[in-house]
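Next up: just one chain, as structure tokens, the form predicted on its own.
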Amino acid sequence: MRWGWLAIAVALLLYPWILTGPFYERMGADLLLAAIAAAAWNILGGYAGQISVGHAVFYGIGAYVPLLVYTHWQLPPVLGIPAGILVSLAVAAVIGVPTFRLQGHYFSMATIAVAELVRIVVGNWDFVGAAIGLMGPAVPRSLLDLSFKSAVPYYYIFLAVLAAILALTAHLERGRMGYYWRAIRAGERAARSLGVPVRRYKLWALLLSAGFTSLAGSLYALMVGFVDPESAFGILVSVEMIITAALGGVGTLLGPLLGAAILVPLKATTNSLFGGGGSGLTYILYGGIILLLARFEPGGLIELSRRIATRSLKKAKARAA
């Protein structure tokens, strides 16, 4: 396992090395920033069970305030990621008090209705651009503004992110937090019989993963320097979160990162080749993923993978017997 992970770090760490030119390196950078977005998602909607449809609030949120910071102050756009953090946290435990009290579909279709209400508000509000949106420095004017004409830099700060991320996810897995996760994902009810504080744990998923979420959304407003409300607290952007969690493996590790390592360049591939109707194909794509795990693989392809060599070891030892 630790020569897997070896492996992987390394194959990150060259590929901009390797695979060289704009395309490819906009395509890494978009790779792991859908690989944080997916992780952030997968804390609360994996490892927790409880799952948010609605995660677009605090990407939005995450990518609006650091533009805002630059628009109204003038100010350079990463000095506001821990304010875009701490708003989040805020709507967070303001979201989550009172739907943690519903279960299963109806707290998902409250997380939906949530971000279809804040994504209208957005679209309605002068302050932070209406309709229109935000942009950031035009040309950079310093260092903080983290303005680059190549994706590299970001790339890196990107893995960089990502590393933390699942570090930090790595050691809740391992503690009391994460057997209480995984106790509360298998069952409330008796997860609570066995004495967890069901509510005090599933708002700590949520906290988590929506400060995670916001500094995702920032580094995709800061890359990108431009935001508008359906980029950034449309529904697509909760539903591609939730199938690179989902296609990978929700509740694993690595599953975000492979189902990144997968629906990006795919999405970027189809877009590629045809146009601005790649974004309806991509779509179609992604919905037919959803059918297909619904059906053969809820578990996703880590999962499958799992089993697969499970069945081989078995076949194994019958002919060594």
Given for the second form:
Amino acid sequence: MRWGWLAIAVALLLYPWILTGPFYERMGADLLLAAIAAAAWNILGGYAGQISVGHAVFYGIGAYVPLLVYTHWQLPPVLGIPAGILVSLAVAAVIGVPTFRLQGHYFSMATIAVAELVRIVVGNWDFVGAAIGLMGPAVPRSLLDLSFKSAVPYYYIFLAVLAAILALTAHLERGRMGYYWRAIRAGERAARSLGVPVRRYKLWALLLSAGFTSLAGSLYALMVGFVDPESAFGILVSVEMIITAALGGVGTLLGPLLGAAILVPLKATTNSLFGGGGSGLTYILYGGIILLLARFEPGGLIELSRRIATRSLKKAKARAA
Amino acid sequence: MLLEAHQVSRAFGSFLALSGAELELAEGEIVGLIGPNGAGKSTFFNCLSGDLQPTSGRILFAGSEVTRATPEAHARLGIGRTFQVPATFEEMSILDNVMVGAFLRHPARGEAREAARRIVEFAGLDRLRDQPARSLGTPGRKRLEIARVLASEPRLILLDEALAGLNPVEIQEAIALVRRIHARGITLVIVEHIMEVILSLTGRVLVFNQGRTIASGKPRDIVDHPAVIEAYLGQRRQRRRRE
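Output the structure of the form predicted in complex with its partner chain; the preceding block shows the form predicted on its own.
In what comes next, the whole complex appears, and the chain from above leads the way.
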């Protein structure tokens, strides 16, 4: 397992040197960004089992605040990152208290409602650019603007962020927090009977998840330099996080990265093959993936590979015996 | 008294499921709750564990009021429970299931793991330690639930039909396990249908019928109590006559 992680780390570090050119560089950055967002979603939706379909709220806040501080006060967008995280945490706490009274599908539906509400409000609010959205600095004024022509600097920034999130998640997964999250996912009533303060641990998961999702949104805005209500707060933003994590394996450390490594190149290919019209095709593809996962392998590719591994192990044992 | 319940009632809408239940439980006792289906024993049980709040009445545990405390507060104070339909954490390994319980008193992972290992061994699940809980059958799951609640180091365990659905051999094994738990100084309240279990384990029995406690006393005496015979056998005799 340790060697596996080392191999992944080396591959990711070398990627921009092996696959060069703007197309692959941008695809690599997109891949890592999708992995960051999915890993952030995975803390709440995977480990703690609370399926949020409204994480676009935090992604959108994270994307908007950096460009907002630039547009209104000409500050470097980077300064908006911690501000965005703080706003996201506050919003998460406000949303969390009432929605965590709901369980299962009801929780998911409530998160969709909140996200759509926020999207519509943002789309009609002139201070945040209404339906048009916000722009970042067209020409970098200093290095602090973090505005690069090539995608490679973003790639390495994203890689560092992803490594930090995965390291923290791995640490929490091993400790009491991780055990309590998994117990909550498996059965709240039983968890409470063993003294697990369910509300508090769900809130912890939500805050961590929201904070990192906000960070992902900020990184997106820094790289793209432009946000509008649909690209930051749209329901597809939430859906992409879920599909990425679910395809790899919900509640696993590697799942989000694995899901992103498959989905992002797939999306880049369909978009380049079919042009703008390909974006519609991408969503048909998403629908197909959801169907296949729900029907055949809710545990995602990680679970599938685990099953194949144990089966071949059993076969090998049977042959030896 | 370790546990005192005074005039505990619980209504669901206009239906009074439990009316004025009384229980005084000394440390180290094993008390059985029996009665026909719908007699109110599960309602009473859930009021004791904090899963249901009584509509009226008071419950004291070790001298402090727990009438409206949450289930997690009950666990922290030292009241553990199992479920009628085992609620094991299916995807987690047996050891990990028990660790969730152990984390209550041992926040550090290493200590929780050690404590959980000892309990898993005590419950005779050592060999299956790394298997996922879903690989167990009903008897294994019930055993795992008991191990899990033991790991939370309670003073009182509420067992909700922990022996239902077991075959005679498994029942004997489970009775032996409950005796060993009792020998550790843990007080027990047992809801059970199987008379054999009640007779061999409990020192005192509370009989429920139609939301009320109709009798209480030593299990041997209870079996001959007219109200109990009426509640249990009387119905059956009447039914037979009707047929």
